[in-house]
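Next up is one chain by itself, shown in structure tokens, the form predicted alone.
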Amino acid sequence: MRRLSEAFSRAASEGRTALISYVMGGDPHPETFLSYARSVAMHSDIVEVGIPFSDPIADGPSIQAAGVRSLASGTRVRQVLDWCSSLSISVPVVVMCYYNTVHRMGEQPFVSELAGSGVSGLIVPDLPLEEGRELRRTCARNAVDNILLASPATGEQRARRIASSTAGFLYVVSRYGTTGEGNSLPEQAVGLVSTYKKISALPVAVGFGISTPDHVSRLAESGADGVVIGSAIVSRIGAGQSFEHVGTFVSALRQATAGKRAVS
């Protein structure tokens, strides 16, 4: 089993949804960055690092200032992946990036790279599924799960194809537009995650406007296998928190995983 799989299986061992939490790589600066991050991992079942891009189409605000200030400070692809290398051994680690780092290096030296360093996922939100299938293909050659994204924009039938193709988790985005914190959750979150366990064989993640304890419980208790936190970790992050402070919201997301339970 890879370490996603079994990431998922270990939390609903536990009967709670996984919970994967989302970094900047770099964020704040390359020295502080993996305080911040090992303190993020230690209450997280999957943390995802993000590469910082110059064009980032899928983040709201709150990451777009995280990749601003980490491609400010000088942070670099590799030092992403020599960060990851060291979360990997704690936690497993998803990559996120844009299509442009990846073409760059290369698609089969940036996912040997990815390997490398013990990445275990793989998310590139600009990249077409069909535009996407050697990507897959050099993925899978390599023990890396290529992890798809689907919206409430995505129809039935194509939905069915992201669900067949993604690989450790299916990555539902909850709400149009881009990622950032919600005062409510996304209305349509709950409805979504019913709708696509209906047509996924590998577990249900949802992300983009989650960004509370009392969210993520609401999650947990509609059968989410997964949730994604970002801008409100980054946010705290990029405002000067303590790596404790930090950690602490995290450990209360964790809590909240395990539905109303743990927020009552």
Given for the second form:
Amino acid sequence: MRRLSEAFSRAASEGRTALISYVMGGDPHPETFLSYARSVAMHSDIVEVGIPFSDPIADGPSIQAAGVRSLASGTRVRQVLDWCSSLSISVPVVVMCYYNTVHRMGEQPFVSELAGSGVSGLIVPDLPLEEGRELRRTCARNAVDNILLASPATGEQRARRIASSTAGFLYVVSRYGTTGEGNSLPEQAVGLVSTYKKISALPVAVGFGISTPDHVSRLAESGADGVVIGSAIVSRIGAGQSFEHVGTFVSALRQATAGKRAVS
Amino acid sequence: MTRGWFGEFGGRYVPETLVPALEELEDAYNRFRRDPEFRSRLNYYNTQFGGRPTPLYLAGRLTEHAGGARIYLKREDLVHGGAHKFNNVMGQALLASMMGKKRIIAETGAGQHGVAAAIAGAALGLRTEVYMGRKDTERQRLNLIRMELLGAEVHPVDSGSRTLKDAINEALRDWVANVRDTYYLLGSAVGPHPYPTIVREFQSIIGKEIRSQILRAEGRLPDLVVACVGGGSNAIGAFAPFLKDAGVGLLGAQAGGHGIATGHHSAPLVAGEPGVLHGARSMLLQDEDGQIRETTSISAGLDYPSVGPQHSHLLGTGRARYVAVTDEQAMQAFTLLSRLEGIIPALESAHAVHAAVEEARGMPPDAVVVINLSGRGDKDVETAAAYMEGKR
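Given the form predicted alone above, what does the protein look like in the form predicted together with its partner chain?
Below is the entire complex, every chain and molecule, led by the chain shown above.
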């Protein structure tokens, strides 16, 4: 069984939604990144590692700033893959990067590198269904799950095509807009979960704007198979919190993955 | 050719949230472009509001200076707003209005597209917001003031290199968040499908007019059409109606900045490699990891690391040639045209003037060269003064 599928099954068997935590590769600094990533990974079912890109159009201010910090200290793509290699020993790793990063190395070499680094999945937020056919085939050949995104703007027909083309899980974008923390859970998030649960044979994970244990708990109760937390973690790293403090925050998110039972 | 592709360039590399909006735009464009009401309204705005057709002017003293081919200037500097940007903006703003959108957003580099968007927004009663790199708000301050006078709200962008590329990033982020009621009025022949095609079609009025005007003046087609290429909208508009005329040479002038050898330039068609930025696969200035390189040009409107995908295709097929013109050469052409012809060109257009004079010099006297003079240079006088001050 593939590692992502295994991670969702394990969380489900424990009555939880899977916690997918995002960190930006090389943030806050290449020398301290792994300490942060490990303390996040310790409480997470899956870790998503971003490869910093100079022009991240799908990201809001927190993750943009993380990319700037990482690039300013000279992070290279191959370094991030090396880090993924270390992390993947203890936790399933998903890489998130923009398409030019893949294109620059070439789809086949890039995916081979991912597989060689023990990476389980790949998310490319600026590669929609139509332009991603070849990459999906390449990923499938290399046992890397190419995870597709669906958004509130996606119509029903298209949503079905996305759901049947994704691998590993289906990533549901909870709202219109870029990544980033929100004060309240995006209104449509809970509705989107039930819509996509009906059409997806694979686990459904929700991301964008999910930032507190309460959000996680409510999504767990809505039946989401996974929740993705990015900016809320990354902004704590950006604010200079120690990796222990960041770990404590992720641990609180983890507590909430069982819904209200765990919060009370 | 596959929809939205120019050979191996183009495509639609955007977040999923934007895909339905791009499909809606494509459908609306295909519907309205043939719609008699749309065509007649656009024609009215182009002629009575924009001042089209623009003249094709024989630049006698510039011709004499070059000592070769006869040089004509296509006077896009005389269009309302002061640049060719009006052609695209009026078409798209009208489209936005007929699609029922109430708010338009735009990016701008030199500010000419932002000004044109503000003009169209005012004329059609659409709320207009413009993203502009902080660095560009400083070096093109006049246009910042013009936009505000015209009632547009300008958002300075502080991310990245604080220039056009970053303004596009920010506009795309705004669009992702507000796509339900907002029309993204992209200003050049770049971006995801269908923008490169839509912008080319609205700008093709330039080439169509050149064609009929030069036939009237010379009784034949030109030997060479020259235009500056940043994103490449004025160039593709001038080139498109001549693509099938093998005898008409097409030359694009890119921003050579401090010189290609220094690495400080904005000339992906001269020194770039294929990559994906802002929704399209095209020639791109990038490092080994695919990070986008910072670009350099004295002209804000050419300061961009990629280029419209159709230009990359024309380069690949050899149908058009592209050269790099340095800041210094552009400044010389800027003064040259001002003094010889009484026309102060935009710094962007000055790149084309330099390239054209170089070409015309080696051509026989009965040859004909047309320069697309894409804009006027009022916005650039402070930059020019500072540059000349620095040279002293």
